[in-house]
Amino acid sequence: MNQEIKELIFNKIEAAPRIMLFRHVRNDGDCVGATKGLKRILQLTWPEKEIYLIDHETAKYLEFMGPEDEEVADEIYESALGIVLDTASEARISNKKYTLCRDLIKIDHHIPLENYGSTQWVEEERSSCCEMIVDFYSTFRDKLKIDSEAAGYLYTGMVTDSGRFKYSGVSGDTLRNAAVLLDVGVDTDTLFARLYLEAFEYLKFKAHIYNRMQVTPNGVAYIFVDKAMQEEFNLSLEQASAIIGNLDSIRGCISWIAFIESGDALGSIRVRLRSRFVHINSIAERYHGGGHACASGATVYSREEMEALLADTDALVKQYKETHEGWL
């Protein structure tokens, strides 16, 4: 089935000339290494076609990966395929003139939340969306061309969206894939700086962090990253949400969460659930979002509502630990 979908896919890529891309509100190395992986590549095979990609909501610590295009007339949008890149819904679409394009493609790798274009293609066992692009590729070999700048592009997608392949959606066919890209050449050096050194500052905060979080009963550690601690330690959203991946190795938590203020006028409260064995995305759906098994994304609109999210995920872990064994 898969196949067909990519063969269906192809066809229209091929037919189209003028292409958009598009990908997720609150970015990372995924969304962005998709779409200018994929915009890189189709570029390289058909330098004839008109392809864009707009999107001025660009996270800090990717910039490495350069600008996106200048806006461009609605007629442009008008006349154009448009690709989705993982982005399971709608609401989640950052540049929402989508909706103008004659006909658009859903490449996805979350849990699917809602179908929207006509053409779907959605394997939520992939560990990244850039791992999806490079199958794609490789399927297409002989038609489709790759060079170095495109493949660091896909490989720092499927690098930050695995955990650095160590998250449980890493498979064999993962791993392979990343090996195709190497076989191109990506100077992971460099792109391991880029994405990992840390200020002197930030490590202050991280210490700051191992000192404030706490545990529930039951296991799900967690912190409250409020707005006088980002100005404290001068941290952007993307920097202050990144200490979840600091939480992760606390035994005996199998599920980890940071609560990040925004200070909107909405009064807004970012969440990231993660987790090891039990899956949590159940709990993010509750909460105005959605994600992965054991990775996915939350709003809050309150400290209540901060607290019952908090509250059901400690419920769901007590009731994993009481049904299961081997959880460490």
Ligand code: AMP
Given for the second form:
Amino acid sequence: MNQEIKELIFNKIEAAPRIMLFRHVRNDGDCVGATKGLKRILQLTWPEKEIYLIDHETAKYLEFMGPEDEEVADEIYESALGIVLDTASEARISNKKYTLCRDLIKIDHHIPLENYGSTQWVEEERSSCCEMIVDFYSTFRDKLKIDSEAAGYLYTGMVTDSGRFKYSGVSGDTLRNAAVLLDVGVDTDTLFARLYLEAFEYLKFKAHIYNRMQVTPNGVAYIFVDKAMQEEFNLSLEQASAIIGNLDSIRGCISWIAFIESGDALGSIRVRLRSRFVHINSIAERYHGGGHACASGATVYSREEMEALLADTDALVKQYKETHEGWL
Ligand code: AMP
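Can you now output the form predicted together with this ligand? The one shown was the form predicted on its own.
The next block holds the full complex; its first chain is the one shown before.
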């Protein structure tokens, strides 16, 4: 798939002495894994090239993947080929200095909200951007080098963005690409322990969430994690946001939403929308957000807007249930 565009990207990379990699704000396993994995592949293949990955935020649960490069002078950016991974829109690129780069490539698996850069390789049916990087590696495997460090980064992104290979975006290609990484060598025991072990106190928070969650008339499960709750359980915004994954297994609830009060001056509330069968990205797009068909993010700025988003999702689910069979 997309052979020509991959060749164009390969040629641009091969010709560039200096390359900078970028990813999205509120980073996750996929954008961190894709940037670090691609960086490692490029460094192994072309040790003489300068490859930079500069990003000033790292999610706490991903700190085990290691720090990024120190900031550099603007002139370095200006002479670099920029590659933005896993980021649908320019507004979500975390290091804003990407605009300085002499040329920009976009590699992404989100529903495209806008085009940016001179070269775009977007495959929205891919379960992760890391899967695209593995595919890129496989396409040019006689020229590119990989090792278990790169494989570990990429496997982390594949695992986290596919819900441990559970989401509907997982295809035969996903597993074939994962197999490429396992053949190189990934310490899955350590990786899964790092990603999924939970603190005793966090389980107490989960119990609290299960007591407090609610369901709309047509089956949208939701929870509002306000600042008071975050303080009571001593949670970072990130830990509070992770609760979305715990609302995913309620029979009849084909969509579920977590609202996380951010505590900023704007009164913003982070919205994490998830679903099975029904597509909810149109709702996210209506509320300052976007994402995938069944996993999107948005932001609301008041309780009223939160209620409106819930009502919209409830109406969407109602319509879906009335017109489809076989949902659970
Ligand atoms: P989240 O719940 O924040 O993990 O978001 C779910 C998915 O939607 C991720 O793939 C995000 O990259 C994407 N997403 C979240 N917020 C936005 C946004 N404002 N615009 C576009 N995509 C988004």
